[in-house]
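To begin, one chain is listed below as structure tokens, in the form predicted alone.
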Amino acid sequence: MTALEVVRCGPLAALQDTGRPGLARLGIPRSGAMDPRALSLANALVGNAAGEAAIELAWSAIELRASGGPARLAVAGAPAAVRVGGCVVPHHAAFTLEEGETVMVARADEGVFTMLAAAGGFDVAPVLASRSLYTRGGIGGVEGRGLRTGDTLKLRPADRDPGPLLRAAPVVIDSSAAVLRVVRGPEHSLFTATAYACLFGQTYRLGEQSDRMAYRLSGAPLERERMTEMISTGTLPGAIQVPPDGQPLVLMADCQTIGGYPRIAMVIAVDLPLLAQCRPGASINFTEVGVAEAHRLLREAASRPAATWTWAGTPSAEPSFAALAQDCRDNTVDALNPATWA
């Protein structure tokens, strides 16, 4: 069986799928890659289903050894130099580690995280059907943790034959600003007029403090009408929370399933990867939508190709899309409704 030796990595490698969707009423959070859109394109790039687990990098390097045979491998997300033996490897395009050859990945030259997906996927047991480490629970990942030197990762047989290899153009990363489309929360009517207008019109700061839980913000407070009690209710990824000093954090992959901070607005589904891809210091804005305009924006992004491709094969032989779209779910959260936050 093919397997991948970790012959060192830094602290912050894990693996990483989708997550653990629909089980925030018994507390468990839904993890899972901090940029879908490179998990799924690694993933494509290799042959494998948009949401088969993958090695995460968040500003970390790594570097493996392919052992009992060769591996089809592809790097997506967060660029970053990726060489094999003494020979550099495109970004977003697939390669095949022949045995005993090890493979380099630096740490991103931009943005933060770096996804690398092997085809047939990590032969990793699934914790509650998600191969996602939750590292504050301990559940996923290698025995409940991240990659560490020495690690040996099986991989499982890939479903079919992957064809020639394929290469994606580049996805344009900016780290060091984002502007992000929000609908109102719900306790938006707890916050002042002045809030709302700094929210809207100032510029924040992304903080040292930030991780897969939240992502802290720094800038103007964001005032409330009364400072009252509230009580814990549900929260998911992309909710903005706003404590008593004002200063706003984002819930991130790996937040808490109940909060007790008022949420004044949430980034809609398809923008929260930009916010995931910000280093500290970055500048982020703010902007208005509906939740019609955030229903329609995510069908659109679910309708369109990833990345444009091009194939090593012939061009009648060129890949098509139809198998990305059809797990494509409208799964935009209405803030104002708690249907939807399943």
The other form holds:
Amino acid sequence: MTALEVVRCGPLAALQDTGRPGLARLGIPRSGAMDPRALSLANALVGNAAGEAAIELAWSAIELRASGGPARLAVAGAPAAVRVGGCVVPHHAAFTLEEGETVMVARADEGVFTMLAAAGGFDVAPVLASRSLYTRGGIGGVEGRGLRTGDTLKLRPADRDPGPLLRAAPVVIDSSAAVLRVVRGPEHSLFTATAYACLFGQTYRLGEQSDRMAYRLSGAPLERERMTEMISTGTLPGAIQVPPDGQPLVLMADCQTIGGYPRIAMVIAVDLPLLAQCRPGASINFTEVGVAEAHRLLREAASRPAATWTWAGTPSAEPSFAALAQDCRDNTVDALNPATWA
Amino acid sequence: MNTETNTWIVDQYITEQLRIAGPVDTDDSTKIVAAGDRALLVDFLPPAEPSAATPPRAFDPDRHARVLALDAAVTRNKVAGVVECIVAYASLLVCYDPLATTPEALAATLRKLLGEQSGAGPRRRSWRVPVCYGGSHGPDLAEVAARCGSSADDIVVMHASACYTVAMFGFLPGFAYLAGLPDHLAVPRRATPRTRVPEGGIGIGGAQTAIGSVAGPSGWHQIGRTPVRTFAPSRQPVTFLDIGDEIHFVAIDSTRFALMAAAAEHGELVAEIIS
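Can you now output the form predicted together with the partner chain? The one shown was the form predicted alone.
After this comes the whole thing, all chains and molecules, with the earlier chain placed first.
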């Protein structure tokens, strides 16, 4: 059986799929890929179903070796240098890793989340119908944790003909700035009109203390009309919560299911991945749209299947990497240090 | 910005409310509002004129019962496009797939279900949950006793003799918020939250009490700990409690706790079903 051995790996590498919708009533968050577009694209490139689990690298590098047979792989999302031996593999392209060969994915050059999909998918038992790692609950991923050096990830046989080599048009990822479209939040009336206008009139800075649960923003504080305690309600990723200090935070994939801070606005579904790919220090601006417009944008994105952004073709150098893989074995190239990759 | 301008801005927002925020549908007792582009929030409103005898409070059994009834009706009727519902004290968040339904159609269906709600909720069960109070398992018991002006023993008796209802899950998987804390036991949250409370912590935070699930941070006072795992990924079902279930605590000593915790470690429930 084909497997991918983790030769080396950065600290934040884990399996993620489309998560666990349906369990929020039990306090179990959705989780899933922070950039679902990258997940479906990486899967499309290797012929998997869009929601198959892939390795999510959060600004982390990884080095994997194929054993027991060749593996067909693709990388999408935050652009990161990918090499098999000394050969550069283009981003957003499927490639074959022959048995014994090693692929190295560097830390992303732009953005945060890079997805690596393998044809057939990872043969890891799902927990509560998903392979997504949810660290706080110790569920999903590999035995409830992220990937570690020494792990062996078995692959399921690919049941679809991968077809010709595919490449996809690059998706522009900007990790330094984003303009996010939001709809008004259910508790917006608890804020002063000035605060509501202020949300759209200033540029926020994305804070260091951001993770898969929430992205923290800093800017001029948003003032509430009155400091009444709110009765906690169900909540979802995209909610812009404002705690008493007036500094908003945006709930992300691993967010809590119940929240007690008022939501001034909610980031629309299609724009949440743009925020996910921003790095601390990024400039964030908000602009308001209606729910109907948010839905139109979502339908537009959904009607654009991965296949139309991809084209069949043969990369200029057909990946045949075995001869150059010696570099990796000799350790002259460090997967975790792109500077050694020249 | 002067007051007049402020008022004008507020008026503008109200005028644009429908255009921007989608359906807003209010009657005397419920309000349905858009909560982003993938959910509607059904808010169950407090009585219009709360009398002095019934001040507004976080937990209102009547409103909570209506939340559960709507939740059950949505499930029973398999409402098209609904992904999931999140039950809270006085609201139901109805998450939908915008590619499968529209908020307008969903709001109309919810309004119809609210209109025909019968009292027949899901079957409720009653559980006996063992708790080791005080000592290393309940480091804040003495402080709670001091704040309430009672002895630690009295606090334990009061906490264990009340009948609780699982009002909702949240914060962490299987973290069960319980309704029914005796008023006397309400104490404000700790000034400094603990960074890590072990699994199964029994805490008091304001007028709320809860059964902790997995280990995590907490600003609540920890008065005890149960060997019962409300969330165990390797066990089926992963969470055994359901919203609406009744909880009766039984005080146990630390020896018994250790035995039961070992059994729970091996996948045993260790909570007892009463009915």
